[in-house]
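The chain below stands alone, shown as structure tokens; this is the form predicted alone.
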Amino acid sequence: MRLTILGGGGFRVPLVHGALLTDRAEGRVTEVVLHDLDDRRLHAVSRVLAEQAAGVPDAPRVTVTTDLDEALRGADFVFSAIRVGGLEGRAADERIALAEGVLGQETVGAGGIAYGLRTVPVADDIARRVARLAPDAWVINFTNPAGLVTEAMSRHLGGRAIGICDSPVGLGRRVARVLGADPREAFVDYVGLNHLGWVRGLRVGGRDLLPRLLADPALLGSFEEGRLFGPDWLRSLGAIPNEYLHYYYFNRETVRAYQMAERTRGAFLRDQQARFYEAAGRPDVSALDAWDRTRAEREATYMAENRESAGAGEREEEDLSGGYEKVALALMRAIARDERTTLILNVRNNGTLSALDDDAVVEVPCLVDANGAHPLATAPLPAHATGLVCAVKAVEREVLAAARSASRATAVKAFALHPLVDSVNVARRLADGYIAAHPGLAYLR
């Protein structure tokens, strides 16, 4: 089976490759094609992968290319993890938004809109090429903003475009762990959009264990989301929010923490990864060791400003391992081998949330088999969550419309309608600032 990774020079590619090396079953991935626009990054990552595979019998064959069409031909699965504009673009997204006093995070608020506006045209092109060159391939999208980009690609590929994210996986794992349950046996009732969802139940053997957690303030305060949001707020919600909802529920404090930080997250990652790629390209350096050290630092500093503003302390050791690569592997296994499983994925709504139309991409538990991912029926969200989901989905739709009409006015509308942007005038300045900073937004007129 052939897997093509778009963004193959990306820093997290070794996580996917490491997961593939553990798969010894029939029908596994035997060929990996790395595609990237940057030869230097491809060389560095391919060195990491070669060291990972050393001593592993029958490791997947790895090839690299900068030719997109060549990478797509013959693919069974396409894993999309591109970053349009690079980390320099992310740093600019954060800087421009913070100068206006609003959030510039890469998937939430103004930064997410800017990132989406320059990514959707590229994602559209990739999806059209997949439909032409590899019509039977499944696209697994990890490109951020994951829900928005998956919806853009699904307009060309239908249900063959499926989005994944590690946030719900990590949240479900933490909730199960604190309740003494095995995450592999627990059903996580998680509903929302990407980076905008809530755990409303955790069922083991048909019994919901979440009420016990919500009734115990000490237990609530013993894991990351409890420290981040506070036990009282979680009990008021009657649910455990995705960590990214901290940007909404504590927006003022988060923006202030980001403004006071020595560097934004994007600037930190830009500088950190520049050091990694420089080191990993040197023949006298172990690329795998350099990658391991860099990854450990990256994971430990994840959402550091949010944790600092909430007094949440350091991340737990168990939460430093990511998880999206395991979701990707489980998804590929289920489809390729018809191994039925349940995963939290970004898929077309198809009636799952009554407040949204069928084509809206939502993040919900899905039954996965050889025919793809099928969202499971779910109870409606409460009014406050429905309102937020509908507002953010409306913004995503404006981003899609702006990208496809090349309309600056529609882009301004997307910024202005977002719950975390508090003025139409601010929206206009954001659009102007982003268009001036990013060549990839020159299409907006």
Second form
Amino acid sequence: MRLTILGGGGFRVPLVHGALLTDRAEGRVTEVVLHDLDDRRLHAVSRVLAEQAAGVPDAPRVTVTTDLDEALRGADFVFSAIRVGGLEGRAADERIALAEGVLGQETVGAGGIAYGLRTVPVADDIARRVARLAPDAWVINFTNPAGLVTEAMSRHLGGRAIGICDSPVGLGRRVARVLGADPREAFVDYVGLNHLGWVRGLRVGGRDLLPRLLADPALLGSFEEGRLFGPDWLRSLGAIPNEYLHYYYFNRETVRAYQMAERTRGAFLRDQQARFYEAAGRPDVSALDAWDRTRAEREATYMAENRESAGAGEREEEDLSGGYEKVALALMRAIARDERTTLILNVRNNGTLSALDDDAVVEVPCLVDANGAHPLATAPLPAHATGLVCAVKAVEREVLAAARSASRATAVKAFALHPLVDSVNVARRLADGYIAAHPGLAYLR
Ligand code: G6P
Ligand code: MN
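Structure of the form predicted together with 6-O-phosphono-alpha-D-glucopyranose, given the form predicted alone:
Once more the chain from above appears, this time first in line as the rest of the complex follows.
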């Protein structure tokens, strides 16, 4: 079986490869094709992979290419993990938004819109090529903003485009852990959009354990989301929100914390990864050691400003590896081997949330088998959550429309309608600033 990874020179590719190396079962991936625009990054990541595979019998064969069509032909699965504009682009997204007093995070608010506007045209092109060159392949999208980008691709590929994120799994695992339940046996009732969802229940053997957690302030304060949001707010909500909702529920505080930070997340990762790629290209350096150190530092500092502004302290040891490669591998296995499983994925709504149309990509528990991922029926969200989900989905639709029509006015509309952008004037200045900063947005007229 052949897996093609777009953005194959990306920093998280060794995570996926490491997971592949543990898979000994029939029908596993035997060939990995890394595609990237940047030779140097491909070279550095290949060196990490070679060290990972040393001594592992039957490790998948890894090849690299900068030719997209060649990478796609013959693929059974395509992981799309591209970053249009690179980390420099991410840093600019943050800087421009924060200067206007709004959030620049790569998936939330103005930053997510800017990133979406330059990614959708590229994702469209990839999806069209997949439809032509590898029509039976499954595309698993990792690229943020993951829900929006998956929706763009699903317009060409239907249910063959599936988006993944590890934050719902991590959240479900933490909730199970504090309740003393086995995460593998728990059904996590999680619903929403990517980075905009809520855990409303955790069922083990048909019994919902979440009420016990919500009734216990000490228990609530004992894990990441409890410290981030505070037990009182979680009790008011009657649910545990995805950590990215911290940017909504504590918007002023997070904007201020990021404005005051010495460097934005994107700028930090840009500098950190520049050092890694430089080191990993040197023959006298262990690329794997350099990668491991860099990864540990990245994970320890994840959402640091949010945690600091909430007084939440350091991340817990168990939370340090997100496990996104495990979600990807589990999804690929379930499809390739028809091993039925339940995973929280980004798929087309198809009636799951009645407030959204069928083609809207949502993040919900899905039953996965050889026929793909099918959302499970779920109880409706409360009005406050439906309101947010609908508002953000409407913004995503404006982003898709702006990308399709190359319309600057529609891009302004996307910024202006976002619940975290508080003035049309700000939206206009954001659009101007982003278009001036990003060559990838020059198409907006
Ligand atoms: C979490 C999020 C991802 C994000 C990743 C890395 O897993 O769900 O969407 O890409 O963290 O975040 P970072 O800030 O390190 O790029
Ligand atoms: Mn994510």
